[in-house]
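Just the one chain here, laid out as structure tokens, in the form predicted on its own.
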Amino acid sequence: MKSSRARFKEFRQKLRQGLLKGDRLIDPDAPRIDPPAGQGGRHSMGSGSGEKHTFKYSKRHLLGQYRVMLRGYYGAVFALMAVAIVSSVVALTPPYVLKLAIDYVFVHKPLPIVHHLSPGNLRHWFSDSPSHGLLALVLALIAAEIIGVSISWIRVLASQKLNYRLAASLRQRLHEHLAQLPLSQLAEYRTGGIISRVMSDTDQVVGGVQNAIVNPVGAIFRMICILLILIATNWKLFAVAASLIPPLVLIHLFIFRRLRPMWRNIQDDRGILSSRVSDLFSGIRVVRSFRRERSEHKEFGARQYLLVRKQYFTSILGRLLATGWSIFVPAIGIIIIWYGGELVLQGKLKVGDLVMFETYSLMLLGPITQMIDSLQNLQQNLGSLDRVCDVLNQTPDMPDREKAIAVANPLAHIELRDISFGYKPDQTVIDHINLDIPAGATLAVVGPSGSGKTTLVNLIARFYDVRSGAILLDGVDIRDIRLADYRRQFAMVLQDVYLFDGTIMENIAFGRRNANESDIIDAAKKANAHDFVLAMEKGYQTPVGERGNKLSGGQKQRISIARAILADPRILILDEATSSLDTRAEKLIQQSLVELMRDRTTIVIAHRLSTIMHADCIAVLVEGKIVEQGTHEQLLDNHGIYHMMFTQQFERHRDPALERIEWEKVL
């Protein structure tokens, strides 16, 4: 395993080769490739040493996405910019007040405002004593400070409110879009990558509103005001001081252009870390069974410290950029004191003007630094936005055709006409299959592992679209039916039961919107889950834990069946629905399943042939092709593959006739 130091050395080498110039070194969402021979284990993958990938979206496109996000929030953004401008004006008050104090009050001259006042008490009060003028300046500073603090409060609270609302809107939009993406695309993103995008990236993205719009507007306005004041005060002094601006621009262009792709690369590494953490704890039993805790910990540490090194290296570049400004701006101040002092000695410039000029010059460092920080942070924002746009621009899973029709209560007659399918263009998993499943009939699909059984039911449920041929529902191509309406006719009970982290009642209720408690309990009774649920301390309010890890396999299976019963589907798919149950529980579930399957079109995937002898039709699938088809008795009489599979299963167990008798009793 490579150390973080070695990986960082490779990273620096790629930087020197220019592989990160406008590009990113890795794509954490790309499908993993098999490691070279002799490099077993998953740690050899995704190390960042793959070929480079270009940014998918230009900076102009990404900035344009902010316009889309800000629809409906323009008023709040303009208000923030107005507040930023007012704040900038207030911040410019102290240097001018100091100039007035030096050039007028301290030399016993009346303030310029006196000449604009009408003769009377107020004009007399200002002219009467320098102390009165000083008091007026102090009051002006106090008023500016109060206004500044108030505006700062308003700006912070308004900015946070806008950020929170934008982040929530973007998360909602991203969450909705992800839920509509094809399963193959979601598999490429992986769980950790999805979580990283929905949670971390959205928070980073909305910060770009401040860094791309609000902060630069305030900073630029303040810079323009300061520059105009400096030019109006003494344009020659300004010209001399501005001679150091070109070196600043060169430093900025040299370093700044390298920051954006590096921040994108860091965001990619964050996504990889999130994915690995999720992967580790999802498969913690496998990790412990193979005693890989230490190697996993070391790998995580290496990747984490590689991320730290990259972050630190990038922060150094950012700091170099800020340091360039920090050096040259004070240098400008030194030039101002030298040249401006000469002008004062020659009587061409007032002392107060020089002090004000110097103060405003130093104040330039504030908006300049703010601009640098905002633009540097904007690179992180754009890196995250690039990843978010990568998701949002993905085509949704099988969008409805223009004239797609709705279905409400179909007969559920399913027909497969010469369908073929493969997950890749050069792959064939399902090869020219024809099947006719009458409404209310039960089709059982059997065959060796890897023969395409699960793929076949995924096609029927339209998780994927066939490559050729057609699947018909009541004579209509399912691609001509609205996807939501079509899938509403289905319920699935899978071998790998997935329960959500909630209560038993919430998991059963997932089968139907707005289900009441009596319906949920009735479904649990039909699934023979009611008794064990009541035996628990909290009954139906018992938390099941993540993926249902607080329940046994049989309990999870019965909860899953209750969920399907509650859904009341027209088409039922069972994938080894009784595989996790003991003999006694299996008999109870078989009774529930027979009731559930009554008058419903049912497709059953089974390895234990005893559970499907009652099926109206059994299809034997081998390498994606139907090699045998018929009833249980017909297939046994054929003495083909099904007969061989059935005989092998039961010659070591019980009499097949007893199994048939049990099902006949149930039916």
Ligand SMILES: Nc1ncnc2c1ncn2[C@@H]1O[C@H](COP(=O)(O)OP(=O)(O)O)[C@@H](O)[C@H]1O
Given for the second form:
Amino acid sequence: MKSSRARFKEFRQKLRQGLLKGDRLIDPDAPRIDPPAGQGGRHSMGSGSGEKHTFKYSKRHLLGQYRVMLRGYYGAVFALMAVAIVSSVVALTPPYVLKLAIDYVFVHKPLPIVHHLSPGNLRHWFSDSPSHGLLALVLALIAAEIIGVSISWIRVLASQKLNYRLAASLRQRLHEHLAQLPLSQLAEYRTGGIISRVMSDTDQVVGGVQNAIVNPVGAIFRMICILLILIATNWKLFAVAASLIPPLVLIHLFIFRRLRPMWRNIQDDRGILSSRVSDLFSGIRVVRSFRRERSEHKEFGARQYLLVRKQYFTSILGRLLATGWSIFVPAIGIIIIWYGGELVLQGKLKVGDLVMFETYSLMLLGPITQMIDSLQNLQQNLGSLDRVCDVLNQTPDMPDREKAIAVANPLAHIELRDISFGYKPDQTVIDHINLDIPAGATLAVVGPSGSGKTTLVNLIARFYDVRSGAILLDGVDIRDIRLADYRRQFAMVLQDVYLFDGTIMENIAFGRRNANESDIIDAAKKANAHDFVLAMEKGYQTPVGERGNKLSGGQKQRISIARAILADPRILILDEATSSLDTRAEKLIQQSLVELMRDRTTIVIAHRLSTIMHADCIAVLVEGKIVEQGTHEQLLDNHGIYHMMFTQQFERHRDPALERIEWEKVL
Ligand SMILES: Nc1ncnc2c1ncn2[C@@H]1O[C@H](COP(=O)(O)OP(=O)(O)O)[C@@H](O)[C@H]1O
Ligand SMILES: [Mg+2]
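If the one shown is the form predicted on its own, what is the structure of the form predicted in complex with this ligand?
First the chain shown before, then all remaining chains and molecules of the complex.
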């Protein structure tokens, strides 16, 4: 194991070699991880920001996306810009008021506005005493303050409202789109990646509206106002003072360019650390049983100290940056006082102007840093938008053909005609399969693991489309049927039951929209679930916990069967529904499965002889090909693989109901 010192040395080396691209340290060996979405373990992290170092779309295209996103919000955006401009003006008042006080009130001169007033009471009031002028100035300051506070109130609330609404609508779009993407595409994004796209990337994206549009408008406006005032006051003084600004900005950019990738890198490291912690504790039993606590802890320590070194290193750079600012900013002030003071002594500049100049020139730094920040944050915003667009531009799962037909009540006769399929182009998982499943019949598919059984039912459920050949429902190619209608004919019961975090009632109700309570209880009874549900503390209102972790495997499976019974499908797919259960639980479930299979076209993948024996047809699948097919008796007469399996294993046991096929012993 490498020490943290060695790792840090490597890190510095990479930094020096310029393995920086954009705002990220390109480290070919480092695991790719998400910004702290924190979900899932070490292996489910990934994709997200680490996935791509370069943008997939051009910045132009991405900025164009903001136009699309802001449709319907133009009014709000313009209002925000207007507010930014007004608040700039208000912020500029105090120094000018101070100048008026110094140059007029304190030297007992009437304020310049007095000359614009028509002779009358007001003019008299102003000329009466300098205190009146001072009072007027104070009132002006108070007014500016009140306007400033109200404006910032409006600005903050309006921009937050806009952000929340934009983020929500973007999230809505993403959510809808993701739910429709093909399974193969979703497999590319890992869970952590999807979560971070939907949650944090969307927030980042909407931040871009401020950074790309609102902030620059306000900042540029304020900058121009200040520049004009400074130049108008004394352009020579301006030229002298401004000469220090470019080097300051350059130093800032120079150091900042080095800091950013390190900040990102530190963030990544923290992500890795947190996923290691979550991994350690979700897999604590594995860790303990292999006695890996110590080595895990050591590795954790090394990573921690590496993080400390990196953090300290960035602190040093950060200090440099701060020092740069704290040298240059006072320097500007000093130069103004020196050169400006000379001008005052020569009578070329008023004292008030000098004070005002000093204040405004420092205020100039505000919009400059704001611009720098906004542009830099915009990079991040665009990075997130890039990932969001990547999802939104994927074509949804199998759009319906133009002439796709609706099916209402099919007989559910399924025919597979010479179908082939592979998940990847050069892979063949299903190899020229022909099968005919009459309406209401049961087909059992058996074969060793990895032979393509699950893939076959994935094709029948049209989670994927066949590469060649066709699947027909009542004689119609399923690709010519509207997908939603087709899927409505199905229910699937799978080996790894997925329950949602909710009550038992809600989980069963997932099978059919608008099912009422008596339907649900009815289904639970048929699935042999009613009794154990009632025995629970809150009955049907018992929460099942995350993924149903508060229930046993057999209980979960019975709930999923109840869900399928409630759905009342024409076609039923059972993929090793009972494989992970012990014999007793399996027996209980067997009865509910028989109930479920009655009068439906069923495709069952099972290891239990009793289920297989009574199927109308048994297909033996080996390496994607059907090597034997027929009824139990026919296959036994055939003296092939099935016969071999049966004689080898069944004869040793008397009770076929208890026996599973163990293919590894046969082949
Ligand atoms: N999503 C996937 N992407 C790529 N290959 C897959 C995928 N799912 C399964 N496979 C491969 O397809 C083959 C058949 O898998 P599967 O249909 O799950 O077999 P079975 O259900 O009979 O055990 C295996 O070699 C497996 O590695
Ligand atoms: Mg399988």
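In this text, the rigid core denotes the largest set of C-alpha atoms whose superposition between the two forms falls within 1.5 Å. Since this is a predicted model, take the numbers as computed values, not measurements. Positions refer to the first chain, counted from 1.
After superposition on the rigid core, the Cα atom of S295 is displaced by 2 Å or more between these two forms.
Comparing the forms between these two forms on their rigid core, the Cα displacement of D531 stays under 2 Å.
The Cα position of K348 differs by 2 Å or more between these two forms after fitting on the rigid core.
In this core superposition, R319 moves its Cα by 10.2 Å between these two forms.
Relative displacement of the T359 Cα between these two forms on rigid core alignment is 4.2 Å.
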